[in-house]
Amino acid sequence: MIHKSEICNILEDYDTTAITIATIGSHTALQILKGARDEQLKNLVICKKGTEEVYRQFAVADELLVVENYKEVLEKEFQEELIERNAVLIPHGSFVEYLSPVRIENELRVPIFGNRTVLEWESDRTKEREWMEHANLRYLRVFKTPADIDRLVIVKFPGAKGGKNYFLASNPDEFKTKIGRPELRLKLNENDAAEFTIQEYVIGTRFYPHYFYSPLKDRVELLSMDIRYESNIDGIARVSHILQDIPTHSQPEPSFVVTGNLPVVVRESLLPRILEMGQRIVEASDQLFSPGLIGPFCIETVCTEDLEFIAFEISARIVAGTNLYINGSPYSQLLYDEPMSTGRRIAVEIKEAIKADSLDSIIY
């Protein structure tokens, strides 16, 4: 992994009066770009050829760099170009997926907002469970082998692919049948390994609280919250009464590809537990991989009918559900007098770090 001292050496040559907020054109880029502009910081978006019209249409980018493939960002000349612009990269789900956590950790010399060490803990499900356990959160049971399945489970594949190819199974035979589907066999052959996680599936409401940890203020903020809309599982729910009359073998297989996000607020009596979860995750991160989490993160949870929160994933960067709140949420409105999206909150933290001459405390 690139040592932080190397990034700090690069930062020392930056003109902090001309910092450029940069990100890849996908996921939460529009929000990040607008947030930078709202805080009078220059911004830049890196677009894959054919997608640049989105950023021209909404006119929130000061500069567009067009690439044939996002992997070009890792090329030495491209990185040097970003460094010359005093760029600070903002990671998001697509950013991590397209460039890969390993290559970001080991090859990307451009300063990144946050702690790049967290990518190892976010992308490795074993480490992620260790993190949740260290934070004393209740989390979903994980089965080591398909033979252990004795209840409803969801089978997940690695990477930030928005739930693609996930499936449900309730016993070893059902798992064997579904893992043998042609599209999954192709995926496994490409990876040359059967990489998957078998996770208990608990019925309940799925809440995705969006937090922000500021090391400058040593404060965990709850900025917003969402529920994901998934295809085709949410579509099936609308016609469940019709499907009851269709033979089992003819019924559609549920899929969990995220297609959008829905705004939500929880019962106020549940907020203490949600805030406590965020605080515990931050404290555990500092103990496991100091300085731990910096900036935005999300704990993906399910709330049972007994009003118990069970965690199943941690997203250690800005998540797409925050796009609902470009003009702020009911929670951020209680914290700030101006419309505060997560994208803008990132820009605010960078500005405050520049003012305090402590940019290196929030960037790696």
Contents of the next structure:
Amino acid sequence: MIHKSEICNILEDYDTTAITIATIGSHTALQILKGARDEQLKNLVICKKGTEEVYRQFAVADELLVVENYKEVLEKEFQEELIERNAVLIPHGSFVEYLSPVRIENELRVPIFGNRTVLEWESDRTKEREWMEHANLRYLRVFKTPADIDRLVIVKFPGAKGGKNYFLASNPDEFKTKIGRPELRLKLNENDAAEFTIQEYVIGTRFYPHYFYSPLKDRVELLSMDIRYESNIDGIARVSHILQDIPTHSQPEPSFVVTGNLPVVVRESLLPRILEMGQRIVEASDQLFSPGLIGPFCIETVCTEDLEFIAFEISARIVAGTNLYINGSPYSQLLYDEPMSTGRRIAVEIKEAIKADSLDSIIY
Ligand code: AMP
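For comparison with the form predicted on its own, kindly provide the form predicted together with adenosine monophosphate (AMP).
First the chain shown before, then all remaining chains and molecules of the complex.
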């Protein structure tokens, strides 16, 4: 892991009157770039050849760097180019997936908005669980071995691949049959990672609140909320009455591949709980890996019929569901007079840190 002092040394040579907000062209890049522009900060997007048209078309970037492969960003010369431009990189889901959490932690010398230590806590499910337990969130049951499965469970694999290959099982035999599917075995061998997590499958309604923690204001803000639209599980729900009459062996296997996002607001009486969860996650992060979480994050939850929120994942960076709210959300409109997307909120924090001469408190 690159030490924070090394990043701070690089930052010391930055011209803070010419900071460039930079990110990889995918995921939430459009709102990050627009947010920087709305805050009169320079911006730059790194695109893989063939995708640059999107960023030209929407014209939200001052500069566009085209690469053959995203991993080029990690090359010394490329990093030097970014540092020359006083770049602060904004991580998002694809950014972390394409560059890899380990390589970001160990090889990326360009200052990143937020605390890069968080990547380790977010990408390792055991650590993530420890974090949620430390925060006293209602976490669901996790089964150590398939032999213990005694209820409906969801089996997950490492990495944020949008729910790819996840499957449901109700008992050890069903687990064994499904884990043996040829396409799955191939995938696991390729990655040399036969790891999986077996979580209790919670039935309820999903809510994915988008928070922002500002160290400058020491405040957790609820900026917006979404529900992920997932294929084929959300399609199955539409024909569940028809599927009931089909023999079990012909029923489609539910999958959880994210295909889009739906806007949502929660019952107002549930807001205290949502705010409390965000607050606790931030406090726990400070205790576990000080200075802890900085900037945007999301807790994936299911709300049960007893109106209890069960948390099952944390995304410790901007999530794609915030793309619904480039013009602000019902919550951000209460907090801000201007249309405040999460992307713009990041730019606001950077601008305020520059003004307060404390950029080093929000980057690593
Ligand atoms: P994840 O990769 O953890 O974000 O999971 C992908 C999707 O699977 C979620 O958006 C949910 O729809 C579903 N899911 C994951 N874990 C659970 C769970 N424990 N109970 C119910 N649904 C889940």
